[in-house]
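As structure tokens, one chain now follows by itself in the form predicted on its own.
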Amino acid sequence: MSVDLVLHNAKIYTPKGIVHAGLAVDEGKILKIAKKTNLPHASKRLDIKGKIMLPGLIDPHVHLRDQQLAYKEDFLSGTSAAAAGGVTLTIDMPNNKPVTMSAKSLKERMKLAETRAVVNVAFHSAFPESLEEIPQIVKQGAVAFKLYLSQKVGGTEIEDDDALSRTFSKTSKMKVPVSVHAEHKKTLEAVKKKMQQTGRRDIEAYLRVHSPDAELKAIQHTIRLAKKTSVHIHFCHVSSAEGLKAVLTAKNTGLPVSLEATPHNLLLSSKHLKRYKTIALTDPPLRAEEDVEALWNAFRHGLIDALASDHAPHTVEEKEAESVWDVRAGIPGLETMLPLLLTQVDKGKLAMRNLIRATSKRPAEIFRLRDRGSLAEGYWADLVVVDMKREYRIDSSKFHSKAKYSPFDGWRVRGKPTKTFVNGQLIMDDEEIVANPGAGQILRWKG
């Protein structure tokens, strides 16, 4: 028997532990898991020379833009961002131009996405203008819906709690997650009008009204909806140690909740936003050491369930403003993810058990992504190789996203994605992206 590919001479990250093995890959999907001897015959061999192979990561919170906003990020520029940072599989945000809300819009991304994508792309829907449309969107492929409760983006009226709550009970009943950007509308509105009349404009200012309260109060209020129906409640970048308990809280009482974190959230505080300016303006906001801290503990203890770039590009023009208004929130962070968590696991900070749950298996559970999450015989070859001797600095120059700016510009990691595979094609090796456009799957849910 012949196959595909064979990786040999490889430390490999397998659900039972780090096994030094190869791996043989046929039709895209992990065939066996052995030592070299008992590995197949392969039309292709190559020898991974005692590198780490760790299961290429999963990130449920990407915003790929494209469409009337190609200038700050494409397809093709995000996933292979996505796939220089050992990213295999990006589930992409509905907040585009024009707004992803109906199987129309759906169809219409993915068709692009199809063409141009180097790793595999899932996607979020906003509500549509009619809830009878959710089961259409779903079938198209939609493997959650997203909420933003600080503005309206889609159909639904987030400051109508009996519509949010046919939302939410209509959406359970197609078995989908509705992932929550947590920020209570009203509050962040009250603030910035204060904030605004008294002519204020700088970075404290839009701390005071991005407050951890306007995130606790967005949570709290959607599990009080959410306790009506069965609907999987998942809380985009929980950034506020008492957003965190509340979360927490609800998952301890049998809620169908799960939450997620980002590398910015988890390693800068509001010292850094100050230092750092604009550039590391996002939302919600970098936070105050506690928050920092009690998030770190969480991560660091298995009680976060996913961590996720949330790589939201923008030009360098448009991060740059006189007033705090005017700046668009959202750093880039596909390519400085997995670097940043390795060398937290290097330093001894971070256990690779949980970095790999957080980054890989989880989402694979929370969105029902099958076959994937994991290096196990039968999953998909979704895999990267990581090299924890490489030490360099972040250079935001040399991005493959558009956007040429981070809060982590020159920030010394150890700990480098070498190669990417996805469904057993080599896309990335040595920064270089090798694959043609379109070598990435469309996924579509499958409840």
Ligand code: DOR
Contents of the next structure:
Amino acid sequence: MSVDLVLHNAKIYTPKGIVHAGLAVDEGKILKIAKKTNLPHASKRLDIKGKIMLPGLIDPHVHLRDQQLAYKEDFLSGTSAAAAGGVTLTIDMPNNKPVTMSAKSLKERMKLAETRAVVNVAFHSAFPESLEEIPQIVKQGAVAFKLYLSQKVGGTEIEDDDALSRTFSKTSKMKVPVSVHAEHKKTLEAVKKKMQQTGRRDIEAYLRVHSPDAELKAIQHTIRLAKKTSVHIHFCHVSSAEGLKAVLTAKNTGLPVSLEATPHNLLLSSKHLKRYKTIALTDPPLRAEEDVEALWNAFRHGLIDALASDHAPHTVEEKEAESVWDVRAGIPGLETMLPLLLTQVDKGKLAMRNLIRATSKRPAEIFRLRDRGSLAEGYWADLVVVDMKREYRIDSSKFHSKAKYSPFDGWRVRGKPTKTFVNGQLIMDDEEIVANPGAGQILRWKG
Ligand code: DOR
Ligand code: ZN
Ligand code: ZN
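Mind sharing the form predicted together with the named molecule? What's above is the form predicted on its own.
The next block holds the full complex; its first chain is the one shown before.
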């Protein structure tokens, strides 16, 4: 018997532990993980030279843009950035132009991604105008719905509790999770009005508006409403100690909630805004050092379900507007997430198993991405080869993303993704994208 590919001489992170072995791939899936002598013949063999092999990252929060926002990013540039960063599956966000909020608009996005993406892509949809359309959107393949509580994106009236309750109830029947951007609109608006009345247009004013309190209120409100149903709520980019505590308390009482944290909220604090200014402006913003510490504590204890880049590319001009209220919030994160976190592993601040759990296993479980997220026989061969000996500086001018800036520019990191395989195919080799557009697959909800 001859298989498609054998990768041998690797240090493989399997669910059962680390094994020094090889991995045989056939028809895109992992057929066998075994010592060299027990591996089948293959038409192609590759020596991994003792480097480590991790499950490809599953990033549950990526703004791939394209369509009328293609000037910021498109499916090819965004997924190339993913591949360069060892991310083999991105879950796209719906705040596009047009907004992804119907079976038709989702189908349109899938059609574009199909011919352009080089890693696998799954999709969030915003809620539709009519709740009746929810099943059709799920049938079209959305793996989750996205709810912004900071502003209306999609059809649901976010300030109408009954409407929100009906939405949760309908979604819970489909068993699809709801990812929530938790910032309370009314709280944001009230403080913003005050700031603008006094002529404030600085970053400090932005932080006052996008406060931990706004996050906490939105989390509490969501939990209160979601409790009446069995809907799974996935809290996006939890950033404050108070917000985190509220989510973990809900989790402890047995509610079906999960949460994600971003590398920027784990590695930067509001102090960094002095140096990086609006380049580092995101929503939710960078927080106080106590908040950062609380996130790390939870992460180290395995309480953060998922790490998400919240890759949110904009043009440099959009990032550098005169008034903070005109600045576009968001940081491109796909190409820095893995090296930044591997550096923390190298420093002994983070256990590799916690990193792997939050970047592949848990996201696959939450969004029901079947046979993905682990290096095990029968699973898809989505994997990244990492060279832990490579120490280098992050250089945003080399990003594959169209957004060529980063608050992490110039940071020294250790651990470089050198090869990325998606569905058994080599996509990235030493920073270069070696696959054709369309090599990635569209992954649909299977329930
Ligand atoms: O910083 C952010 N950027 N937060 C959001 O909620 C949206 C995102 C974007 O799309 O740029
Ligand atoms: Zn968000
Ligand atoms: Zn986002």
